[in-house]
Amino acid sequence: MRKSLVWLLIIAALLALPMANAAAEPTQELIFALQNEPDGIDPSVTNNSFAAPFLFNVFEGLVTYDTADGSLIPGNAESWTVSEDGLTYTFTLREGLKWSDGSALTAKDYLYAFKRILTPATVAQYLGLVTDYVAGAQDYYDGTGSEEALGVKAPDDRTLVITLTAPAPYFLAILTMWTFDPVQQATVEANGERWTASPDTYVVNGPFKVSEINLGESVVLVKNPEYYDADKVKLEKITFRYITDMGTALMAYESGEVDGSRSFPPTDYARLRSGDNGLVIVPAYATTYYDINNAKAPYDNVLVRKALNLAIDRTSLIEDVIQTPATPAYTLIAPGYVVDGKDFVEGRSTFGLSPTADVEGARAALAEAGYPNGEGFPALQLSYYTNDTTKKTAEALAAMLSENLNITVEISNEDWAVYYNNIQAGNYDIGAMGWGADYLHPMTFLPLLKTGDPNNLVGYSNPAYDELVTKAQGETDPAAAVKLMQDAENIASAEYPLLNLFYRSNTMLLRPKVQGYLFDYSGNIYFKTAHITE
């Protein structure tokens, strides 16, 4: 009996061995390197794309994007209707929505977010997304309109009604922007501007919530169990590490220290593309350009701005500097928006610009502006924010402008937060910038040059341009809207308000073991349904 028992125990142990040796489920944790720390993570305030990795993963609005195919799908709203005149959107929120602290999330939270954006003290950078579209919003912001006249109502906890000033067929796409995410009134009013500074007060409603904020080092997200679709969230933890030097970030990726990196040195692009290195490339609806301070002499002279644009060798910037997929840009709006099978940019003028520099034309324009051979032209301050690729681009631009226009160019550099404050304040001559589309429509670009828009950082103003943009915003016929927007762009492009460089692609590094994420045309990364597969 004793021997039989022993053998039975041995056999049971042997049968258990495969279970013990079976591969364990992969840990659902991700470490991702970011090269820039955002200026803030308040969805009602910031327009900084560096905040996108956080905001699109810890907040969710009325509508969102399907991580499988990028299509527009319900978010916090389970359904909606649009009135026949295209002016009134009525959203029904999902039942039982909660904030990350477990408290109820209702339509009144959305109403509060709208009113907060329309409070001047909030300094909302995407203010125009509300005042340009929502009825009564501009008057409310100006202090001349009442809450009763504001086109946002919450008649009950699950119903939100938004009324527009004019039909805007692309309004649902606009609502995917973090600007329209709800914010919890209690935590904002209790903590003021500091509500985003601590995980304890940063109350959110998305698939993840913040568990750690280590300034200058990292932000850690963990799964939010209060999220209505928490069952589909597989990642338990995401650590966003700030590794500002792209070479260092690449080393961390290749050594296995991190699982992904938003950027990498351009000089490594060819090598990374040739192997199975986790290089991800998607077409971008985005433009890289430099702001020109149109409100400051001598850059208030259209001939000076034309000379600057003519002096740039865009092909060299693409092939020798950024060394990633891109095409020369002569205007602001990138390719990608298609109506009736025709891209918005098809047949568009180049406004006298070419892939390589037109030195003779550039010097002629500068001479006509009153600076023959560069004589008398003040030293040009070329500013950029801390970033390896931006640094190399700025150095290449400085060499081109100096040599081709015979002017003095001085380069300055600051960390993003300080740099962007100076750009917003107009304390610059020419400064590195760019725009990744917030939604797939030319209107995401056009307000950048509209008089008075918070995102118009170059001081450009043309009433004819403004009128066409306003008309296009309310045009319900897509083809007619395209014509209005093209006419507007033609007006601005002929006055060279920006130093447009190239239309770029979005690239990043992410290990193939990470599946189920969305990397979209704006370079935004959604990890809601991502999971580790190895």
Given for the second form:
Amino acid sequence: MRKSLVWLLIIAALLALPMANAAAEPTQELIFALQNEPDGIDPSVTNNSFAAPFLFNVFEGLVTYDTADGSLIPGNAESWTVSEDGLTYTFTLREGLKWSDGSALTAKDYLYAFKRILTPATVAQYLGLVTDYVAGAQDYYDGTGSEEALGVKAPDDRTLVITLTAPAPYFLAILTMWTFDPVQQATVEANGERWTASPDTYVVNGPFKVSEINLGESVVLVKNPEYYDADKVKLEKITFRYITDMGTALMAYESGEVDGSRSFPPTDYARLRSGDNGLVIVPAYATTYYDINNAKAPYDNVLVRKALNLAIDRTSLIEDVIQTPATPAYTLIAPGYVVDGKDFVEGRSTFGLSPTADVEGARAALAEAGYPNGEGFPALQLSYYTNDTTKKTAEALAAMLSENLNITVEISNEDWAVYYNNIQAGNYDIGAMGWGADYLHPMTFLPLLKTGDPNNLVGYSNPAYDELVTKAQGETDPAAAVKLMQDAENIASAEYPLLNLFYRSNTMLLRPKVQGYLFDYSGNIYFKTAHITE
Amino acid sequence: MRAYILKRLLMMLVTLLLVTLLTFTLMHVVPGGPFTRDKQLPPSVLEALEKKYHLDDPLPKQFLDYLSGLLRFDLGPSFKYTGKTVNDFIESGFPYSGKLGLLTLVFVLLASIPMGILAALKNGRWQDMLLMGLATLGVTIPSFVIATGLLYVAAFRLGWVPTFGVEKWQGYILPVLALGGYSISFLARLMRSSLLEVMGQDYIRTARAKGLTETRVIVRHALRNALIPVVTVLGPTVAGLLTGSFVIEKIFAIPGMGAHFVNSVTQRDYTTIMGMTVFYAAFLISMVFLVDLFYCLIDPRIQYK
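Instead of the form predicted alone shown above, give the structure for the form predicted in complex with its partner chain, please.
Next comes the full complex, this chain leading.
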């Protein structure tokens, strides 16, 4: 009897051993909830930010971001040289790069992706990124330039040479965007537009590859063993599950059915902030503002625009209305770009603005503009696009403006498709807008106020500003470029071309047991080196 | 009868054609186009897009092209989702929406008809009050409130069922309850009032006078007639349930067709708007047709010539 008990104990101990091991080694699998399905996952075609969770994890370009600190590091290219005039970039690709189907990835694949983007039938939505910078690209697209004249060359399998139209010191940052990822000619040509529709034909080159696509439901990523840095990839499987309702996503997260969620209801922010539940907050390189129609009276008057800016209580907007982390914005360019350890915005003027409203100052400016106590000021049309958060901001803003300036404010809203057309046509007084940076460089913001730029929707025009921006675009020394850009921004900000409200933050939910990922200024998540710890 | 069916089929095609034409016209009248995105597209790309999707053709030609595609059951590519077709949306979404709808339908029928009968037979008594009180709540409370409430209590607080998805069979329970709430209440009320009306008819008195048992009076004579209004509304109800609900599918994260009905409109995804409308219209018309045929079975007086 006693003997058998001993045996039982031994057997129990043996059984417990592998179980203890299993507990120490957590499965490297993750379920992450996304609230939006992207309009496509073809890196050459889409400009849809909802594609980011996929494209930044299944593709990799010439350069990429270090998941530890967010700095630019070599990606598919192991090294590069830039010519003295800042025009020619020569990249050397890593040896033995492979596609997820095991075939070799060469500089020719990069060249093919460029040529594909520059083919009108591809309808590349980020076309401008290539035609604005790469020599001969616009002519090639228009059919007036030859391949010889195109500034992209692949002299051998491991060398890619890109020639620019003008020096652009931030070109490497632009290259991190998925538009510049390679695509495999064989699969694109064999399957046409539908090459992205099935895991078998969706050939990629990043840390992960797609193993399942369930329309409207989920996309499953698994580790890509052909990736050159596969040793560093710890996660075996990431399931991106579409849960479009933020409330449901939050419940799924809190009940433990998903490990993370890209969004949650803003009304739950205050509660989540106070607990230790994996709320991740990162400052965004993004600004929320209202366009002011600078071309239309009375908004063509600097004093009127100043009065509008002074009349806003930005702190109340952030704390009472949007209830998400943000900081008041007095100028367009968000903090985040650092050169020589100094942020671009350090020491920047506030242009007479403060976190709360300056009612007296606002009324004084309006009086000086010829509307004492708001008398004679035409009814202000405040437009916004249909969206819950935007609606709340618009209503609060309207109340502040009408109360603090004693003017009439009329609110109207429209679907984005109609709204955006109206703004483009200059058919508005002030309208909700915002800018999320595509790459971490002030130059992503500056063209918004440049004369003739398609994204300049406010009709602001100042030759001195335009000149400084053009100069900065060609300045190869980063410190000198910062000075030029700061000067340019100061000129514009003093004329209040926009109604800047706040600099946003990116937030998401992800369990603390997940470590080693990068959640960047654009809200992109890089899972390359992520792992589950407990 | 055969002539009648042929005539009806022809009428259905005409109706469908009119629906298609009307949707097409309305869609193009509404301002805004399918390619207004959060980021500005260069004019040359817009041009290429319009060319790719033949939006530069004259509208009558676009419509005829669409019709010819429709004849081949080709609903065209989505304008919003690159590389996906409207057929993809239906093929992937309908199995989910259809299964959920079918389960809900069974649940609705099993619950609402007995509820209505019981309320009618106990007219004015506490059972009637209770059931009709519940039914009034079911009609007046919006489904998203029911859905969110159920989700919070049964899935989140008690953990009985998953909070999202229908990967497990338990996932169907809450969506079926939330989706069926309105239909149950509506049908139960209809069943009750219809049965009450029939019970007051002369022939019921006759049946009773003949000395038939009360069960036999109700089942054989009253119920068959009382069911006719219920069967009438069943057609649209079935079509509505099986083609998916935007709200319910969103709240429970079910990858059905419901989302496309709403999103395609705000995104001006022309082909998807057309495809969803035509699919729903065809479904609805077929259901109404089936209901009309079904009348013959329950009421021998109804004959089609």
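Basically, rigid core = biggest C-alpha set you can superpose within 1.5 Å across the two forms. Because the structure is a prediction, the values reported are computed rather than measured. Positions refer to the first chain, counted from 1.
Put the two forms on the same core and the Cα of A334 is off by 2 Å or more between these two forms. Superposed on the core, the two forms differ at Y465: its CA moves 2 Å or more between these two forms. This chain moves as two rigid pieces, and the smaller piece turns through 29° between these two forms.
If you overlay the core, the Cα of T389 moves by 5.0 Å between these two forms.
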